[in-house]
Amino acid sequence: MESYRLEQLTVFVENRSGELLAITLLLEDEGISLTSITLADSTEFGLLRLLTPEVARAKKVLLEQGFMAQSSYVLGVKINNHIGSFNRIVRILASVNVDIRYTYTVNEKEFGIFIFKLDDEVFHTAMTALLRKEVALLRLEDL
């Protein structure tokens, strides 16, 4: 079940202009696709979350340029587009005492992919609850 774990990659970025224009500069001179982007923001700062089937390059190379960026783990679920079908995924979590730290959307046409950041310790019981719920999980390789 380790495969379902997609690699993440959050980036701290300054509020001020031009920044993130200089990440996905940096990112596209390095040949590095992303697959998912989002940008949540703060007064000082912003958190930028990638998915790339390359983390740890783009992360060699923002570090390299100073900017400050980590990886962690987060959990892919593919839905139906219909209405409920996300309530389902957060109910199924619910039931396993699974709280979501944090979730995003990845556009893709036919169906609904929902990213959900949970604690590291919960992650298996996460994975486990929603297979046996026949959840469709997904691989990097999926997205």
Given for the second form:
Amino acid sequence: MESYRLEQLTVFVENRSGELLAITLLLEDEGISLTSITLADSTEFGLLRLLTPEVARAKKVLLEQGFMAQSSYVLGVKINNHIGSFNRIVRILASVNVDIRYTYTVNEKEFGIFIFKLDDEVFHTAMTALLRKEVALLRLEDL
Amino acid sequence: MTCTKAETLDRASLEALQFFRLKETLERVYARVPFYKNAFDGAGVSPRDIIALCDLERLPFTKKQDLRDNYPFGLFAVPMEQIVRIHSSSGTTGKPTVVGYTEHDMDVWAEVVGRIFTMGGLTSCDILQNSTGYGLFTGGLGFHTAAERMKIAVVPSSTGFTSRQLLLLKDFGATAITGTPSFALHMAELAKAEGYDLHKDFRLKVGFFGAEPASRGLKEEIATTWGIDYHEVYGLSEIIGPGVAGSCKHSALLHINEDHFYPEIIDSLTCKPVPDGQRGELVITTLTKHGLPIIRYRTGDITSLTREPCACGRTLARIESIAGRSDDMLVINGVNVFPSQIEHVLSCVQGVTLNYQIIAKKKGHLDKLEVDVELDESLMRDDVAALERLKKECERSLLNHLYINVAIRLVAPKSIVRSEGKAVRVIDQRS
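Can you switch from the form predicted on its own and show the form predicted together with its partner chain instead?
Every component of the complex follows; first up is the chain already shown.
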């Protein structure tokens, strides 16, 4: 079950021009591919969230270059591309009282992926509930 | 509407009066304030050894830290039953500096502020809009009491609420105003924006401004924009509050009420006196205060002194507008702030480090303080809301402890430029 915990990297980004570029350049230079990149922003700073198959190495190079990077776990859900599929997942999570911190999508060719950030304490509950309903969860090696 | 006799004494009589009052003050503090007894004994000087004004140099200085070390009332020279008013400034390490006034001190205070109002031509026929902060800060109530005793009608409008201030100013027809120079300009700007005619809609003829430095250009701008006479008021709570010195109609220099406050100008590094006309740190000894007499107080303010007679007829020595500070104190919209105070407040907030930088800016005519502070790496979380809460917490703490509005900017670790040696904590972009 542990392999369903996807490690996501969060990088603190100041709202300054060139800041994002510095990060993406660094990752490119290191040959690190990204599965997903999203930016959550406030008026003054942003949090860049990255999914990459090489999370440990990405974290290492970012920290070495003085970026503030921290990893945490997210849950990835594969869904078919039809109406109501996202709603179904949310309903399952609600049925076991799991709150969603935030969510975002990752596009794939055949299916959609929803990434869910959940509190650590309810992670296991959510995972079990989804697996019981035969929802396909993403493994690290799927990234 | 003329000046008092004390303001026009010839130098010899004034010095005789100063010496008499100094002796009385030294005897009083030596007998009643253990801090001064220890300090004088430590320096090997007793009040009896002071036989001329120039002997004052032999006595040790009093510093702001001494007030903090004796928080709250350790330097008071009278029992509490004689204290009628207590004021306080914000504290650096949680300990503010506290000052107390007896009935007699209140009389002195009203007298010295009253002299400055008289310089501006105020009489009981005037209406004064007192747009200086009330509360623990000495400014508002210092002006208030003096004006009331002169039977001037006081409008205690305090600072802020600019639109309402303008409405009152127009409808009540105040002829005089007090405040910080930056607030005066801010009010003028808003008045224009709100469609007032600054010369026709208001009856103002004179303003008394202080608590923050103002260039000559700024003073002229305020005087012309409002069509008023500009009088500058200098003071600090440790000495009495506003009223230590003020400018007359005849020059930009400020008459120091030296029959109550004995001035010295010293070199802040060597602590030796500097000649008249030369800049140095202003040191003041109170000559008539009972509640909190203070000996050789290091004000930190840089100025120069002249004893040349003034065209107005007053013989009191004059100081120039404060040219700067001997320490790192910032004046933000009239409120004194030390970087160390900001540091202390930040040190109590979990999640930020003590790598910070303070940036003082002008926004319109008002001062704006920004603080960049590096996040604590180990407490970084994948949560925008938590980071925003952290920013708000820093801002709220600074407002609660220092009474200043600060815009906090959270920045990444190691993003603030490190300097070799002493950190550059303050960037002042105002001048």
